[in-house]
Each structure stands twice: as structure tokens, then as C-alpha cells.
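Consider the single chain below, provided in C-alpha cells and representing the form predicted on its own.
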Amino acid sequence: MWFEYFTNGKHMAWYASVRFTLIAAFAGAALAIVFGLLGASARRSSFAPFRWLGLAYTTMVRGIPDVLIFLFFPLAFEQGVEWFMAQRACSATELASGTWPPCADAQWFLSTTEYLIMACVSLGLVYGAFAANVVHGAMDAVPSTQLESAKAYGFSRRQIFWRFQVRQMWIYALPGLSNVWMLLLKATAFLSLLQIADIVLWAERLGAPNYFARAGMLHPDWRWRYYLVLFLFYILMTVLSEHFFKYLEKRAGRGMRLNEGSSSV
């Protein structure tokens, strides 16, 4: 009976909805270092405008809500794409009739897959704000003595950043990346506010109590025991992470002598 109660559709749905929490945690973590890199490379550029557009980056997205631009670039991003394609489509009356979208071929269906790239994108974005104060952080740690030196044996400015402090700051933004990881994991736990059915909102529709007119109650709420099951899942997440970066912290060290003292950002 159990068996078969957990093996039902609904519920082999709630167990592939995991890769969903997946993938947005992967690929929006991979966004977040490309974001991460090029706000700290813009905070550290001699040119005052991607200095000043670093800083704005790195301030205002650590300091606006997750949640607001999770609902934000979404729905901006989707409503901006609508525009376009109702000046193209809707003719001047539709236009001006103030309904939206205007006419039926400025309509845009968005698919599970478009609202997931677009979730990557929110959690790159945001995370990438807090990853490159970490990755700045670590290239003011880097040992200056050691640029000093490259630059006296002629290498570039280039150079000198992309081959020796971006190669050697990985040590000490490790620590401090880490955190942003564990961070942008559990904010994956928001992907049903982008219309995605991830783990969280299948919990919810499981867990509910269950009704029908001609069996009568299947069970009562047992929504925090589907919730147990998430804690379960976050906390094995979690621990899987610290055993990675523990491993790439080592890795990231071989051949390094790092100062006495030196902490980790």
C-alpha cells in the first residue's frame, strides 16, 4: 500500500522535480562566478566609469531583497520581450486601447524551460553581486610583492591580473564562495514563485489534505512531513559542499605558501 502510494504519479513528478532545484543551483552558480569576476574586474578597472558601474552592481544587488528580483527580472524580462513584439504585430488601435498585451500575437507562453534560464539568470545576478565582493576581497589578498615582482619582469597589466592574482585569490575567495553557494542553494527553494513545480510546491500539493467526494479523506495534512523530507534533502546538500570545497580549497593551495596570518575572506 505504501509502496504504491509513493510510487503514484504525483509523486514520481514531486522526484523529478529535483533536477529542477538542480540545475538552477548549477547553472545559476556558474553564473554567479561570470558575474562574480566581471563585477570585481570592473571594480578594479582604471577606467573610473566600470569602476563606479562595479561598485553599483556589487552595492545595490546585495541590498535589494532576493525575492524582489527573483518576481522583478522575470516578469520585466517577459513584459519587455511583449512590447517588442506587440509593435510589430498589434496595429496602432490595439495599441492604443490600453489592454495588455494588446492583441493576441504580442502574447508570449512561456514554457517551464524559458521560466527556469530566466531563474539561472535572477540567482546569477544576485549571487554574482556577492560573489565578486568575495573574489575582490581576495585579490587585495593576494601578496603584492608577488605583482611587484611580474611586473619587474615585464609581464602586462593583463597579465599580471589573469595569471597571477586571479589564479592565486582562488585560495582566499574559496572560503567566502562557499558561503554564496550554500546561500544561492537555498534560495533555489523560491523557483514555484517563478511558476516552476520544484520540490517545495509539490511538497505543498502532496502534503495538502487529500479529498475526494468518493473515497473521502485520503489523509489529513501531512505537509510537514513532506517539508521533513526537504530539510533532509538541503542538509544532505549541504554536507556534500563543504566535502567539495574542503577538497577544492586543497587543491586550490598545492604549490602556494600562504603568509602566516593570512584569513580567509
Second form
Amino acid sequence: MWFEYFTNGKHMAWYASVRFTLIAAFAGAALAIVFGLLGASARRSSFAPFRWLGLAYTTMVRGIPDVLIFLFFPLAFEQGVEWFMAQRACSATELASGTWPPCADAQWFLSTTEYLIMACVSLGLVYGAFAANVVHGAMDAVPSTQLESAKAYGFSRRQIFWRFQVRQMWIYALPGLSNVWMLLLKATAFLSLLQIADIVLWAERLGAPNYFARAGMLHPDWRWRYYLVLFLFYILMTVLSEHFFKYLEKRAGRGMRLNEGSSSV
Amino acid sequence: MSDLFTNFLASGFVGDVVILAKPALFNIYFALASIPFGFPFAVMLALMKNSSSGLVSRIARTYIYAFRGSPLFIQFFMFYSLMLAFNLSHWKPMGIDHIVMHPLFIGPLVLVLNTSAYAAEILYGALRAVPHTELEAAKAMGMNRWQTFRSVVWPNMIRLAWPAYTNEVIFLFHATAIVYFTLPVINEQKDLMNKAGELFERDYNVFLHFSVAGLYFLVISLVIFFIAGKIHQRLTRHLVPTDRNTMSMKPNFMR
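Given the form predicted on its own, state the structure of the form predicted together with the partner chain.
Up next: the whole complex, starting with the chain shown before.
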């Protein structure tokens, strides 16, 4: 049967590898929201060094390509852990030798799971800076009268922040956050750079020419067909995301009096 | 003090700055080679999207949506493998394979296709924001369509789109970092990411090499931003300062 080609083990592994992309996208987005809220509150802090830190974070991420940070963070984290391991496991002469890692015991071998976790953190870090900027703008867009009323009613500063400013900012932040999500979703294509066998890596393996009958159907270089499928896959994800964010915007705007079409930050 | 200075020189930082200068030129080349083709193409796409003809508008809309809705990384793989698939049947018989299969050709080619979609969306937004009153004034003065475009639509469009287009150029420059993850590296034709990775594999000093590469990107981004800011000042010199939409170097979500 012709469709048996599409249900062989390699293809099944390809379909299953979509999970890495989806996990990275959702976990990365959740972390980006956390880093975004942290970054935005740092930038609004009354303590000046926090404000500088927030500004440095957003400017640095703006000036450096996402792929560089995506590669740098896992490598730096791995080396940091290895440094701590070396302090305990290696002898003084080995530590002074100047090679890396100083001894075999201090080598940390990473598996797909660990790389995936670090990929999520990297995505969160990079797009958290974009989210911080969006959230910062959205917090400013919350009418100050709302906050003043809350203060007049005797809410504490923390209560005003969480129950009024953060509660009401979402409608202003959603269009921007939707764009950040689109960027993050497209950045999940980089997973293969961390040796994760994701959809991109499998597409290359499946599309490579096969001249060996026992390995399955004989075919020339079909890589562009597989990449075309990924191209369409990401466009489909974008379409779905757009619909989802439209629904969210409708939901977040419940009970709020907004001018027609003023939902952009 | 002099001890501090010699230590700094020996730290490898200065050495890395020198080594990575030439690779930085490759990133600059990819961005500079893409803009002169990407910008006119984007203007064409924006005008097509704004066209009253349903078919023309739909073609431009689909193109822009597809290239904005998929990762550049995938687009690189797809176009490179497509070029490879045509190599034996078309490029070699035509005798142009050594040009069209070269990374210095395919890199800008894919970047142009990608950046023009993003820039077209920006320019289209600006096109829609051209003040109606000025268009009506042009009509009242009896200008034809070309005259209106030349003296009303075009200057307004460029001025309104400029801050967002600057942002797109910085994104384009950052996108050059992934060119050589997808295309073959020929001899010493390495960009910042290649060279930083190569230096890292020698001594595993990830902090030094990647920081210097990052610094190159940061500094060049700031230079682009500075130059674009000067041009923006010139474009808006006839406006009162409060009417100018200002530019700022912050993570912009407009891509």
C-alpha cells in the first residue's frame, strides 16, 4: 500500500517528535510571561539598581540575536554546573592544569530532557525581554483613576498592583503578547541546534536520498518536500494561534469599557 | 594599573575582538546585500496588497502571511534543498551552479524573500495611515495617480514606516546569525556564529567567545539604530517635535 511509507517507524518517530516543539513552545511561553512580569516590575521598581537591571536586560536581548542567547545559555549553565562538580571531584593539581573539564568526574553528560529544559529557559529568557516591554507598556495603559480609586478604598500597594494593575493590563498587553508568542513559536525551530531530535532533524533524516532497498522505499533527495511540510506546519500553527488570541482578547475585555479598536498598546 | 592593562590584553578579549572582526564583515555583507533588493520588493508587495484588484491583493496577502508565519530557519533549509534539487537538472547545464549554489548568493536570496514580507506589512500599515485630507487635497488640485503617489503617498509612507522599518533592519541583521547554520561553510568564509563556535571548541571558554560575538551584534545594532535615527530626524524635520513618533532602542514586538 502506498501509505505504508508514511506509517513506517521513521515517520512515526517524526510525528512523535512534534511533542518537543510543543513542549518548548508552551513551557517557553509560560517562562516568558514570568520573566516578562519580573522584567516589567524591575523596570517600575522604586529601587534604582533594579530599574537599571531591567533596562540592561531588555536592551541586551534587543541587541543580540535570539539564536546566540539560545546557544549561549545552555553551554554557560552546563559549564557552571561542571565548575561546581570540579570543586568537589577533582584534585588541586587537576584544577590548576587549565584544561576543561579538569577531570573526568566533573563532566556532565546531558540528555535530551536536560537540553529541552534548558531550551525552554533560553526561550523564556529571550522572549521574556520582549514580553517585559509589552507588559511595561500595558501597565501604563491601565487608567490611573482605577488605581487611585483602589488607593482611596484603602487597598495596600501590593493589592493594588496584583488586583488592579495586573488584572486590568491583560487586555492592553494581549495584542503585543500575541506577537511575542508568534516569535517564540518560530524560534522553536532551533531545537535541533541543541541536539534534540525534533521535527527539523527528522525532516532532514527522512528526506535524505535512499539508494538502499532494505532501508525502505528508494527515493532521490526529497528534503525540500519534508521542509515544505514543516513550512506549512508552522503556517498552520500561526493560523490557529491567531484565532486563539482573538478569542482571548474577547474574553479579557469582558466587563471593561474600551473604546472601539483601542486594544493596541 | 599597567598590570591590570596587560592582564586585560592577555585575557583573550582583545584577541577575540581582532579575530572576530573579519567574520563580522560576513554578517554585515548578508544584511547589506539583502536591503537593496528587499526594500523595493517590499514596496511592491505593499502596493500589491493595497491593490483594488482582488487577485493581486490576495497573492500579496498570501505571500506576506506565509513568510511571516513560518520560521526563517525552515525557509533557509527549504530553499537550499530546493536549489540542490534543481542543481543537476538546471543549474549545472546552464553553467551557473557555482554562482547560484554559493552561500553568499543563497543567503541574501532567502533573506530578501523573508525580510520583504515583514517590511511589506510595515509599509502597508503606513500606506493605510497616509492622511486622507492630503489625498483629497491632491485630488482637488487635479493631480493624477502617479503625481499623487510621488508627492503625497510616498513621502508620508516612508516617514510613518521608518521607525518600524529600522526595527526590521535590526531583526534582519540578527537573522544573518543563522545563515551558516543551514548553508555550507566554504573555506574561511565564516560568520560571527561560526567563528565563535570554532573558538569555543578550542578551549571551551563559552563566556569569552560568545560575549565578544554578542558584543559585535550589539554594537552594530546600535550603529544601525544611530544612523536610522539621524535619517528619521531628517525625514521629520518639517514637523513640530511633539508630532514626531519617536524611535527607541527597545525590544519591539513589531515583527
